[in-house]
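In C-alpha cells, one chain follows: the form predicted on its own.
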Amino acid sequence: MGNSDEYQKLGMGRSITRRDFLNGVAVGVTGAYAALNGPNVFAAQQPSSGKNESSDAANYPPLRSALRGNYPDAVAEFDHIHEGKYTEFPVADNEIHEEYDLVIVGAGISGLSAAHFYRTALGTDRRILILDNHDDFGGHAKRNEFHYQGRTFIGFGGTMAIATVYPYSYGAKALLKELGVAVERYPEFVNHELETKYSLASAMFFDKEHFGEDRVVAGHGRLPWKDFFAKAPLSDAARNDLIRLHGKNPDYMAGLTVEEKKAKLAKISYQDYLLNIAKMDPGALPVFLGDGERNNKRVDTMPALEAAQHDAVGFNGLGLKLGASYNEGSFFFHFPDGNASIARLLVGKLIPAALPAQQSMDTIVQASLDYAKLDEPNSRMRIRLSSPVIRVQHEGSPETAAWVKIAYRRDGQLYAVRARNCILACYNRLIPSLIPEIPSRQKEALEYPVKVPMMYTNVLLKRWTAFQKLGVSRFSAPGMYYPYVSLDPGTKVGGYEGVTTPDQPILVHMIANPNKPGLARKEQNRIGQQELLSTTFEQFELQIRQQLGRMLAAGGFDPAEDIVAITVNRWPYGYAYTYDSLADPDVPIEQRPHIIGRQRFGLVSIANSDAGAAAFTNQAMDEANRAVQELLVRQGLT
C-alpha cells in the first residue's frame, strides 16, 4: 500500500474540520482514514450552497462521498442470495401487513419507468411500491454533489448520456417528451469554454511501465499523426507503424472479396488484425490498451469487424463498404449529473411532493429533492430505499396465484409485502436466486450474461492550473488504471455553471473498466467484478492520487494540496452485456439468452437493460414498457 513518506506526500489520511470545509480554507481531502472509519467523509458537514440547507449527507444521498455506486452495504446480501440462504421464504404470512397492486424490485431508470407506465395505463389510484438496495434511486444513473467554498459542483457517477446507436422507440421518445427533455437543444448547453478560452486540447499519457518513461504528449487528434507520434517514447518501428495505421492504409486483405473479408474480421480480434494482418510492430500495442467500446470490448476482445464499424484505425484501405451507420450524436444529450436528472424527473412524475412544482430539463438540475417524501405511509406511490429484496415467491401456482410476496431486509430486520403483480428491474444474474422456482432453461439464460464492471470517479480539485500549464483538458492514458481522465466543465442546463478559472475549483472525471487482457471477455468481466468488490476506498484513493500526480507532475500538480474530495462510484455490476461474434454463438434472435431469460413467470415480469442486451437508457425504458404490457395482457387489460 505504499510507505508513510509516500502517503504524506500524496496527502493520504488527511482530514478536514467542518469549519475548514465550510470556509474553504486550510483545505484537506477525503482521507483514507475517514473513509475507513465511516461510510461517508462528508457526513458531518452541512452544505454551504444555499440549497438543501436543512440537509446533510445523512438525508441527502448525492452528498455522500468516498465509496459509492455499488457500495458495500448495497450488495451485502448478494452472496447470501446466491448461496440460497433464503430458499425458504424468510417471513411468516401473518407478519406481512402491506399489500400493493404492483411491487417493483429496483429503482433505476427501468424500475422508475415501469411505475410510470403502469400508472399511465391504470391510473394513479393503484398502489405501487418500489424497493431498492441502494440509499439513492436511479440505479447506475448516479448524482455526485459537492458543496465547497459556497458553490455546488455536480458530477455524474454512472450513466452519462441520452445516447444510442439505435433510433429511440416511440415509447422512449414519448417518455422523454413527457419529462420535458428535448435532446435537440443540447447545443444550447454544451460548454466549450475550456477549449476555447484556455486553448486546451486532448493529450496522451505514456506511462513508464509500458513505454519506458512517463511523458505527456498534447495534441492527440489535433496534431498531424506524424508530429504527434514523433513526440512519443516509442521505438522507430512502433512509431512508423502507428503513423501508417492512422493514415491511408493499403488493402491488407487483398485477394479476398468484401464478404470474405467481413466473415474473417468477425472471427478475429482487433488485436489479431493489427498484429497479424496489418503487421503492426508489437511495441505499438500498448497505445491501444485503453481503447475500448461499450461493454468492455478491448483491443483483445473486440471483433475486428466491429472495430472497423466504429471507424477504428487500420481499415480504410479494405474497401469494406460498411454503409452509413446511425448517428448516435443525433440523440446525444447529458445533464451535469448524467441521467440522474432523468431519474429525478421520473420521481417528480411519480411523487410530486418530493420536488417543488412541475420540473423540466430547465429546472431539474438545481431543484431540491426531499427524500423524506419518497416513502410516506399515506401515499399510493412509494419508493423505499436501502431495502434489498432477498426473495420473491408466488402464493400458490405461478399461473393461477392471485398474490406474490416479496421479502426484503431493512435496518437489519426482515420484512415482506404482498403484491398482485411484481416487476424485477434488478440485474439478470440475481433473478434465479431471488425466485428459484423459474424453469431451468430460463435460469440458464438469465445467468448467461456477465455485467460489465465500471468505475466512474469524481475528484474535486482546489485548482486546475496544472491542466492549464500542460494545455490539456482530457487525457487518454492507455496503460493506467484510469484510461480516461478529463476536466468536467459542466453542462450549462438550468443555469448550472460548472466551469471555473484555473485558480478555482473544478471536478475531474475519471473512468475505468477493470480487465485482464488475454482472457475471454466474460472472464475479464468476472475478474473485474471481483477486483472492484475486494478493493477498499483507501486503495482506490491511493491509485487516484498516484495517477494524477504522475500525469500532472509537469504542470506543478500537488496531490496533497490540490485534491479536495474524492467520490469513487464502483459498479462491479455495471453495463448490460451485449453479444459479439467472438464470444457468443450466432443464433436466431428468439434463441438469444436475453429473450429466453426475460419471459414472464406467473405474476412476475422482468424489466432491465439486461433484458434488452443493450446498455442504453432508452433500452431500460423499452424493457419497462414491455414488462408492464405483459402484466396487463395477463390481466386482460389490453
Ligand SMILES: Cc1cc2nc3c(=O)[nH]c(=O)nc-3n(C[C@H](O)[C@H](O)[C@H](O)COP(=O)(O)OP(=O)(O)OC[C@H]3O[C@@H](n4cnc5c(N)ncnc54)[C@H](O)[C@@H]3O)c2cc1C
Contents of the next structure:
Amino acid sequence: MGNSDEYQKLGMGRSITRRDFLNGVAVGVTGAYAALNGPNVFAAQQPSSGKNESSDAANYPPLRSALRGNYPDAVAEFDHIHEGKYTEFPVADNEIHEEYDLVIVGAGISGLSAAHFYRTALGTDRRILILDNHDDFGGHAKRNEFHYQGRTFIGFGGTMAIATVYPYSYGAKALLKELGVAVERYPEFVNHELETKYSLASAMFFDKEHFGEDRVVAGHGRLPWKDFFAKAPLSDAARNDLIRLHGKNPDYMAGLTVEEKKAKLAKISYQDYLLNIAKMDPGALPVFLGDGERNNKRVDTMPALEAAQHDAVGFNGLGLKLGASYNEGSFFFHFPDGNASIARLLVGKLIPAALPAQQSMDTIVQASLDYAKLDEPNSRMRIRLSSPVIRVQHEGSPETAAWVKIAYRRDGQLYAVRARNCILACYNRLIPSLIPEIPSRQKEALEYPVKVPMMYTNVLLKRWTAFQKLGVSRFSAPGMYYPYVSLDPGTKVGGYEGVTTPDQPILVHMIANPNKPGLARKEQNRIGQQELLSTTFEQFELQIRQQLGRMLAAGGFDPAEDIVAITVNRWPYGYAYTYDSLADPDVPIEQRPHIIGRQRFGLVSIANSDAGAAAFTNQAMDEANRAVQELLVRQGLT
Ligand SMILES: Cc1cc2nc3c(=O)[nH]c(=O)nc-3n(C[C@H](O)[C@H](O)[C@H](O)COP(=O)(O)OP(=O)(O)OC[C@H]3O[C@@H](n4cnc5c(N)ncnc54)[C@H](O)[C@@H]3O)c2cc1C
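Now the other one: the form predicted in complex with the named molecule, given that the block above is the form predicted on its own.
Below is the whole assembly, all chains and molecules, this chain first.
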C-alpha cells in the first residue's frame, strides 16, 4: 500500500467528501449495502438524466458501485456449501410452503433462457421460480450504471457482446430474433468518433518494472512495426527479434511435415515456441505478458498451435495450412451494457410488468426496469434475487420422486421450495455439493473445470483530455495489473450517447485476469480466484489510481481530480473452462468432463455455459435449451 502522501495525491480517501458533495448513493442508504461497500465507495451520482428518475442504488442494483460482479455477500455461502455444511437438507419438510412446476438455480443468460424455453414449450401458466445469489439478474451479463452531471453513463460489467468462436445455433439465433435483436444493424450504432473525429489510436505502455522506464508508445498496430518498436525501451536484440517476428518469418521448423509441425505445436506453449523454436531474445518476452486469449490462455499456457490458429506473430513462415477459421466478426453486436441488454429483454418477456411494454433492441438500453416486480406473490413467473441455493434434494429416490426440494438462504434466513422439475443453471463445480446424491463419476466430471478469474472495471472520468493529448483511445500494458485499458465510447443504441467531447465525462474500461505465470492453467485460475476473493476494494482502487496516473501522466491526468467513480466487477467465477491440448487429455468428445457432468439426474437437469465447456452467450442459451428438452423428454412431452 502507498504512503499517506501518495494516497492524498492519488485521491484515495476523498470518497466521503465527494460522495456527500455529489449527493451520492450512500447518503440515506444504510444497512447491508452500506456495510458491503465500506468507506471507500464513491458512487458519484447526481440527479439523473430523467431515464431512471426514481432510481437509486437501494432499489436499482446497476447503480451500485465499488465491488460488484461476484461481490462478497453474493458468494459468502459458497465456502459453506463446498465444506459440506448442508449435507443434511437444512429445512424441515413441513416448513416448505411454495410449490412450482420448475425451479431454476441461476438467473444468468442460461437460467433466464431456460425459463423462456420452458414457457414456450408448456405455456405461460406454468409456475416458475428463478433463484440467484446476486442482487441483480444476468449473471456475467452485468450492467453498471452511473448518474453524473445530469447524464447516465452505462457500462458493461461482464459479458461484452454477441460474439463467439462457435457460430450461433438455430435455436440461439431464433431466441435473439424473438427478443428483437438484429445483429446486422450493428453498423447503425457503432461509434467510431474516437478514431475519426479525435484521431485516437492504440498505444502500448511500457512500465519500468518490466522495461526499465515508464513510456507510452502510440500507434500500436498502426505504425510499421520497425517504427513502433524503434520508440520502445528495449535492448537492440529484443527490438530486432520483435521486428523479425512481426514481419515475414522464415520456416523455423523446416524439415518437419505439416502434420509433424502441428503435432509438436499442440504440445508446447507459445512461450516455448517463441524462445526455443523461433529463438526470440528473452528480453522481448515481457511484450507478450498479459496477452491472454480467452480462458487465461497466456503466452505460457497457450498451446502454440492455438496461437498459430489465432494469427499470433511468428508462424507465417511455417506453411501450416490451418484453413479459414470462423469469422467472429460476422455475427457481432455490442450494447453499451453488453449482453445485460439481452438479459433485460429476456426478463421483459418473462415478467412484462417489470418493464414498459413493447421493448425492443432500440428501447431496452434506456428502459427503466422495476426490480420490485420481479418476485410478486401472484405472479406465475418469479425471479428471487440475493437468494443463494445451498441444497437440492429429491423427495425419495431420484428415479421415482415426484418432487425435488430446493433450500436457499435469504436475509440470513433459511427457506425451501418444492418443484416438479429443477434446472441447475449455476456453476458446475458447485453442483456436487448442492446435490451430493449425484453418482461419483458425474461428480468428478463436474469438479473438473476451474472457472477463469476475470475483472472488468469501469471508471468514470470527469474528462478525458489526457487521452486526447496522448492521441490514445486504448492501451495494452503488458505486465501491469490491468493489461487492457480503453475508453468506452458506447454504442449509440436507442439514442444513448456514450462519447462526449474530451472535456466531458466518459467511462474507461479496464480488464485484468489475475494469474500466476509458470504454473498449469487450472492452478493459475485457482490462484487468480483466491487473489480476487481476498483483495479489498481499497486495494483495487489504489492499483487503478496508480496505473491510470502512470499511463496518462504525460497527458496531464490527475487521478485525484479526474476520477469520479469506480466499479470493480470481480469475477473469480468467470468464463467457463475450455479445454486445450497442453493441459487436458485428448479424449473423444463423449468422454469430456462437461458431457459426463451435465447428464440429467432424476428431476434435475443441468444448464449453464460450464455444461457446454464454452464461455459464450450462445452456449448458455443452447445448454438451457438442452436442459429443458431433457425435462420434456423425461415427462414424455415431446
Ligand atoms: C467478464 C466476462 C466477460 C464475458 N464476455 C463475453 C462476451 O463478450 N461474449 C460472450 O458470448 N460471452 C462472454 N462471457 C461469457 C459468459 O459467461 C456467457 O456469455 C454467459 O453470460 C454465461 O451465462 P450463464 O447463465 O451460463 O452463466 P452465468 O452468467 O455465470 O450465470 C449463472 C448464475 O448462477 C448463479 N449461481 C451460481 N451458484 C448459485 C447458487 N448456489 N444459488 C443461486 N444462484 C447461483 C451465478 O451467480 C450466476 O448469476 C463473459 C464472461 C465474463 C465473466
